[in-house]
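For reference, the chain that follows is the form predicted alone, supplied as structure tokens.
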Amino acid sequence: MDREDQRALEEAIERITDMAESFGLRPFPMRYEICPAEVVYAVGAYGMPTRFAHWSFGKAFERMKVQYDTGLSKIYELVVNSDPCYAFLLDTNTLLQNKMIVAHVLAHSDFFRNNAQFSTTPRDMVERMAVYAERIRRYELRHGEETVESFLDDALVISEHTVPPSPVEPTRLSRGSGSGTGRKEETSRPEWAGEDVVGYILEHSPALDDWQRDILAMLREEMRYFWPQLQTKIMNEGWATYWHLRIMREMDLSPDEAVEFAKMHSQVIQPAGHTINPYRLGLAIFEAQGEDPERVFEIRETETDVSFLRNYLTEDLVEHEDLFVWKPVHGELKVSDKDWKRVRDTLVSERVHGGLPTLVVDGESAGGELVLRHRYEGVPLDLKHLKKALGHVRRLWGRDVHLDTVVDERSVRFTAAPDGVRSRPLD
């Protein structure tokens, strides 16, 4: 963007912010950064502008950059759940693209601030992750980069298997109130205790040194920060799309700008084939609520993707969006069911636990071996990934690790031992 466009964007940001607030949105104070593609994709790969270095993040960055360089995909913006809220805009965006993106990220910021799942996430996580990164760098100097990286390889494999932060009860939230001041401990949600695999290893592993426990605790807090985003992907993107559409319609666009915006918006919500486009589906559900602002704001405040789909994905929406259940048949994807309730229930089941498999700690054997259980809900584990991951978990535990799951409708136990991973039926 040249200087003239930057000045025009600054004026547009002020107007779009005023318009968003007039509609009832209450975002955090915003900080906009216009950045080259390398910066935007680095933030996308690391999940945060200040996160520690690891080869897996670099791999993700290279994959994103190749897709950008070859024209296969393009990220126009990234927004961070923080107070103030940081939005990173691509410097190759047109002025009109950036106007739409500003409206979009303002709605994301409103969602971060007011959805119950985010109510206890730390809003200073940018600064916290910078501190975490510095601590990890110090451990690298003390113990060696290869030693620390090897431990990170083990810890990142299991990092997703912790519990989401306990949200403030929705009735305690008021529009625009921001995050809660108190933070509940995990003990207030005992039904989740067994699912905190990372927390259990952190507290009970006989193999970890103090520095390793410190790193594992940092990774656990980072994952708990990201958890609400996994739980509300469809809602969050639908909410941002719902409001960028309404705000841009109120802008005095020229005929050429109106055509350009229509093209951009259609690209955002185009069907995604055999997968769900969260922008499209979320927008459709919010628009189906009619012109009742109280209703859409209440949904935004209290729901997750699971309840959002279960409560508001109707027969009319399933038919209008041409949603269906598919399965692979002889190497091809075939429609297997179009009954709207089964389509809805399938989508709901895919969003349970953020779309991740649920592992629980079943305890320890007499010999101190860790016993985990996959809470099977019809979707089998990826056995190739499972066998590799169990080896990492064994190194974290220091003794054999068992995982019980279901394979081909039969209960099976996988065991990670010094000589590799083996399996045996439990039936």
Second form
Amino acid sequence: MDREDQRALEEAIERITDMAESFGLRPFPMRYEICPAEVVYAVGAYGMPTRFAHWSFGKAFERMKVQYDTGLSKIYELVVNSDPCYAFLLDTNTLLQNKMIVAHVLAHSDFFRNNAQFSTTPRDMVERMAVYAERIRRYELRHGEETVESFLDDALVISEHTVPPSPVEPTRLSRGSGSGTGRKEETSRPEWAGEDVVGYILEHSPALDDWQRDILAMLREEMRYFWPQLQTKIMNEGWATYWHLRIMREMDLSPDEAVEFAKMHSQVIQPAGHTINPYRLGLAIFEAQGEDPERVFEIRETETDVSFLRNYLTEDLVEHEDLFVWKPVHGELKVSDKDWKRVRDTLVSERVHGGLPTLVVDGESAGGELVLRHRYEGVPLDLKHLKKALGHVRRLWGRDVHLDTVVDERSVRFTAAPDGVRSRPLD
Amino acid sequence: MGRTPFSVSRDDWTLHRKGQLDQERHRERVRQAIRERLADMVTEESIVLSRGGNVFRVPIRSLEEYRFRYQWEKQPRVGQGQGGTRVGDVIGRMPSQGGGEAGQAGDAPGVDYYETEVTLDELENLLFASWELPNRRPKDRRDMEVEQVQFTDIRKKGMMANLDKKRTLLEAMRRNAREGRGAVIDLKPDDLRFKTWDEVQKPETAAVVLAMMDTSGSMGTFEKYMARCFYFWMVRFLRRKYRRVEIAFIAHHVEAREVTEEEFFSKGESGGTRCSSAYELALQLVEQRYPPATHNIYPFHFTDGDNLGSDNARCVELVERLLEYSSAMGYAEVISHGRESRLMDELRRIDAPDLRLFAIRDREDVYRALRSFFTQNRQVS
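Moving on from the form predicted alone, please list the structure of the form predicted in complex with its partner chain.
Every chain and every other molecule in the complex is listed next, the one we just looked at coming first.
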């Protein structure tokens, strides 16, 4: 991209920004970074350009790069929830691609800024994560890379199991007094009671050194920052697609550009077959609201994927979008149901809690063993993963850790002991 | 209200190596995982039996990131069609899984692996890292020739052409700092540092592997495959160490003859076994074709040990003679059941550090045998 290209891009961005604002979008100030594929993929793999180093990010990075090199998939942009909002654009994008992308990321930026789930996320996470990375680097120098890596291997296993930031902080779990459960129920958001497993381990684990506690606290902050993104995938992509379509329609595109744009857009919203394309479904739901701007803006402010689907995925939409329920039957994926309510409910169940199982701290046993409970909602846990993961949690806790869940409709307790993970029925 | 401010920047990202660094760390973990599985890899069919291929998909202990997550495989999910999808339509197939019911995946053996790609070169590097040529005998010294020079040390005196500029400058900086000056303002003769070299010796000559194998009826597919794996790696290792490596295949039952590689590993013959026939032919080849003066000779014999009792004494005598010419000699007995043979007992009495005896009971023993054959110190297993 030479100076002239850059000026053309800047002019386009000015027009697109004006248009977005005339439609009512209120994005953060924007920082567009034009960068090579490797950087875009690094940001994609780490979730943030400044995040700490760990082999698992390297693994994700390699996978993305291979897919890019072999033409299997291509990310054109990545956008970071921050103020100013960083958008990373691939340096091989054409001007037309960049126009669509700028319109798209402006809507993401507006979503980050105005959706309630994001209202208390730190907006300086780019800088904070850089500080965290530096701190973890110093721990590596002090305690050895392998020691820190092995601790990160343990800590990352549980890191998702914390609570999203909310305007109302959940009440911290108080420590169990001797035996039984130590749960306090008088929290303002009882649905989150005990769900901050990371926070509990952080405060109460007898096995952690100060530096380990510090790392765990940093991971917790990072995950809390990422959580709202897990909860609003369909909405956020739908919103960005809804607006890039409207903005691009208003741009004076040449006939060639219009055809090119139509192609790109149809690629973005291609149905995915066995799963949901969030761009397509989100777009369809927003479009079904009619051209009442107040209504769509209110939805983008207040809903998460779960309520978005529950409230706005109608019979018409299920029919028109050709949604269905499928099941594996003898090695084949077979369409099993087209009833719109069951389609909706199945989809909601996939999106509950960001698609992750909910674990809660159920207290400690008399011997100081940690008792976790999987809040079973009909979908079983992956047992192979569970056994491995529980072993890692045991290392964080320093004593045996139990996890109660349901397997084949029976309550089962898994216990991670020094000699491995075993299970026994609970009833 | 003004327009939302924005900036477009195009920085130099060449120093942004984050992804590459962690990718390298992940690869290192993969290599570590492979290292832990070398014993299995040595007898991996996809490698040993491959023709020409250089990249292999090998199963390694997974570097999966374990998480608490749902088992979706049996659950109803939501999909989206192009329009007009009906109940009963098939929208795809389950990805094939390596054995085991999805539900019991956690308990099924073998599911805990994931595949990675590895090149033969990479594998050899890992495998050969700790191997060395076996004890070389004094008479072999004459074929140790100066191969090349390597700069290995730094001294204060030397030829100007070999001046190590970086270290000289460092030395000057140190001295200037000691003398209380921040920058380098002068260079004294005492600061000069020179590179010096060592002569690196490498065997100049060729090596020959005299691969002997019992092809009598009692040697089955397993026994032959163990031999094949052993020779595969042996030849590859020697090729790294010598300019030229030849291999002569000697198949025997009661009689021995030189055969092609193809015949060596495939043909089976019925009848009894006389191991001495192979040793005799090996001696002949040494005398006619591979003079010990220019060849490092590695005779190696695979058998199930089921030798004619009356032949054992002759075997010992011939092995002793072969040892005189050899850099090292190996005898491996593949024992799928039962115990070691009388021949093994007899050979054990030979007092020679360069004769190495191995009992191969399972696949992993091939790796152990290779590793202990290619060490400096005598090990008998």
